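Just one chain is shown here, as structure tokens, and it is the form predicted on its own.
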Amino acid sequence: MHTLFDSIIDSYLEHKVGIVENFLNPSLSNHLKDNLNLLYIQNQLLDAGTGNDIEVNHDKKIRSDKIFWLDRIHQNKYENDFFDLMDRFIIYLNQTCYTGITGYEFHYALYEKGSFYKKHVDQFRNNKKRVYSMIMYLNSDWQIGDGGELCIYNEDDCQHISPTQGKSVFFKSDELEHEVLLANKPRMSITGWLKVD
């Protein structure tokens, strides 16, 4: 398992984003996508917005996927186990790089065909507890043509990272404007933030 905290903090440290295939494996890969589909099927999903509590916007224009939140108090079985992996990263990432996250947040996030999120920075303008941000995709027959990608950019670049089922990436929630560009088929993934207080 340290092989790939290491690889993801060391794609990080060289290019500002993380990247590692199979940061999910297979198996609870599988196991949150039906998770989140049965979600779906029960209409648990919600309307995502921008901003916090304190200022939310649900404007379709910026963004149009649809989440629900994770928690621990749900007692399911694979997101306790995703908790469980996301407990050992941060506790590597405390001790081998000294960054002092104290918490995180995650949820699920489904585009339908047509959704997107146009460019924008994870950091609140009226709180600063986001520090990194991570995504982990559950798309396990993506193919070049379904849209969807996550673009970063950097300086006049943007980079484009394929929705693959296992993959995650990871960067500063506060330095790098990213997009998702329009899926052409349903894409899912569990996004979140690790936290300080």
Second form
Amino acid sequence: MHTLFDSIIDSYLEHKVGIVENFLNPSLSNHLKDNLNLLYIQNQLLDAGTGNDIEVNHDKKIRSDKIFWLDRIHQNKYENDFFDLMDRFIIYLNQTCYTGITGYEFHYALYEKGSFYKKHVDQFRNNKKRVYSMIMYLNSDWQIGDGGELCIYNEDDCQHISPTQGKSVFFKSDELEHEVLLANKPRMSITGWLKVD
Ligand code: OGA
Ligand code: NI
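Having seen the form predicted on its own, please provide the structure of the form predicted together with N-oxalylglycine (OGA).
After this comes the whole thing, all chains and molecules, with the earlier chain placed first.
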């Protein structure tokens, strides 16, 4: 497990964007994908907003994904396995990098065909608690041409990251501008933030 944690931390330190394969093992990502599919079929996903409680904004011209927050209160085995993994990751990150992370929040995200999320940074203007962004992709048969790449900006350049199952991406929430390109078929992920109080 620590090898995996070291890989994403090393990749982050070297490139400002940490990328690692198999952060979620195939079984866990399949189960989480099934959860998300079920939530979608049951109409439980919400239109995602931008901003937070104080300035929330449901502008479909900015983002058009649908979300559902994970919570231990659901008593879902796979959400709990996911949180157990994140708990271990945060302990390791705090011990090795003195990051002082005290909490997190994660939501499922589903981009229907034709959805996107325009260029943005993840930290809110009126709340600096989000320190690191972390995304886990759940798409097992993603092909070139399916779109939906995460595009991370570095001045005028843009690093394209395909949202393939098992891949996890990790970066600072306050500095990197990024966007999700138009998805040509349903695109699934878990996205979240490691936070300080
Ligand atoms: C976000 C975000 C990227 C992705 O939800 O803030 O930038 O690849 N997601 O899903
Ligand atoms: Ni973002």
